[in-house]
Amino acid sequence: MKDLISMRDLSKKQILKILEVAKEYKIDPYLTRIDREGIILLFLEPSTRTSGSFIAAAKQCGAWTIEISGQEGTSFVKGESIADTLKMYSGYRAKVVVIRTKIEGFHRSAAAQTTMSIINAGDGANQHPSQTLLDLFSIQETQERLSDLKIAFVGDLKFGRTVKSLSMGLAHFNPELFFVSPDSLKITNNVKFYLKEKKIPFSEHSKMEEIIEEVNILYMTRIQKERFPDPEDYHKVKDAFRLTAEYLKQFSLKKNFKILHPLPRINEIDTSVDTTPYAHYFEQAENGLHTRKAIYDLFINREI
């Protein structure tokens, strides 16, 4: 397998292989199988955790990198095509190009134009497969399994690419999914069609209280202001869901109940939740480092 573009492309066996190698990297922070390889990082859309962990993973494994953040100061603003950019970097003997962009579907076109591995680090509101893999890793380490879990997604399910990717990734593991959102931010039809095709049970809700005591994982997301064409529509829903430690006290939560969040958070998770036994979102972010090391390893060495 050359490229990591969508969770649709990965089999259950491939997902488990990546998680197995990620665990090896978490156990041994000095492990590397990509020493002195070349990695290009093109982050053409804002990023903190994804770019930071991809960069740190490359450097901790001994790879050399070229890092571009934003289009300002690059030849993209002059009109250079991605085909020419990729052709140039392949001449540097790079093995992997990690790309984040606002353009949905961009990575398929890029992959067809180079022999380098293309890693999708987010394409608009579409897919975010490396985030899904670290989410699956985090779910597995908190629940000691991936199969037969009940998982709720809360917040912006329309524009949230992490929710779409993770729903598809979980479909291999017989979950029951609960989608909690305002009416204007419901999960998209393509995800629902995919889940129906895979015979995965799911339901839609407007309140967390309806499902919170049933689930193993509560996956919170922020309402993404930057995705709204009309600011008024954002202000109508920006405070739709809010977790506090006090709020959580009123429920009989499962013993292994954990809260995940792809971050950044705005106001949907109060800092009071950070010290509860349910918070796992900062450990989740740390797992991005180990998972992205595994992605580099397996895609550079073409062992997946």
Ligand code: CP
Second form
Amino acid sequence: MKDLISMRDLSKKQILKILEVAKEYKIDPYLTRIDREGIILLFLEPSTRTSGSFIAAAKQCGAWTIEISGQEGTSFVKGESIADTLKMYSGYRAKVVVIRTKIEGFHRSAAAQTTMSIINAGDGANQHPSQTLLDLFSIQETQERLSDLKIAFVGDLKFGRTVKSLSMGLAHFNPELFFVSPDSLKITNNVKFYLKEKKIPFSEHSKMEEIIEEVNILYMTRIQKERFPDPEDYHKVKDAFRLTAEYLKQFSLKKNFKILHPLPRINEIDTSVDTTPYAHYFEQAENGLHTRKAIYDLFINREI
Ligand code: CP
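I would like to compare: after the form predicted alone, may I see the structure of the form predicted together with the named molecule?
Following is the full complex, with the preceding chain placed first.
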């Protein structure tokens, strides 16, 4: 496998292999199998964690990097195409290009034009496969398994890409899924079709109270303000969900119940939740480092 573009492309065996290698990197921070390799990072949409962890993972493993954040200050503003940019960088002997862009499906055409591995670091509201792999890693480490779990996704299920990717990744592990959102931000039909095709049970809800005592994982997401065509529509739903430590006290939650969030959070998880035994979102973000080292390792060495 040359590229990491969509969770649709990964088999269960490949997912488990990446998680196994990520665990090796978590146990040994000095481990590297990509020393002196070249990695290009093109972040054409804002990012803190994905860019930060991909850069840190490359540097901690001894790789060299070219890092572009936004088009400003690059020849993209002069009209240079991404295809030409990739062709030129492959001449520098880079092995991997990590790209975040708002253009959905962009990575597929980029991958067809280069021998370098293309890693999708997020394409608009579509896919975020490296996030899914770190999410699966975090679920596995908190639940000690991936199979037969009940997982709820809460928030902006229409514009958020992490939920779509993760639902597809989880489909290999016999889950039951609960989608909790305002009416205007329901999970998209392509995900529902995918789950139906894989015979994964799922249900849709408007309140967390309906499902919170049933689930092993509550996966919170922010309302994606930047993707609303009309700001008025954002204001109607921006406070739809809010977890606080006080709110959680009223429920009889499952043993090992954990709250995940891809971050950034806005107001959907109050900081009072951070010190409860349920919060796992900062560990989850740390797992991004280990998982992205594993991605570099397996794609550069073509062992996946
Ligand atoms: N989780 C995530 O994708 O965060 P960033 O947008 O900060 O990269």
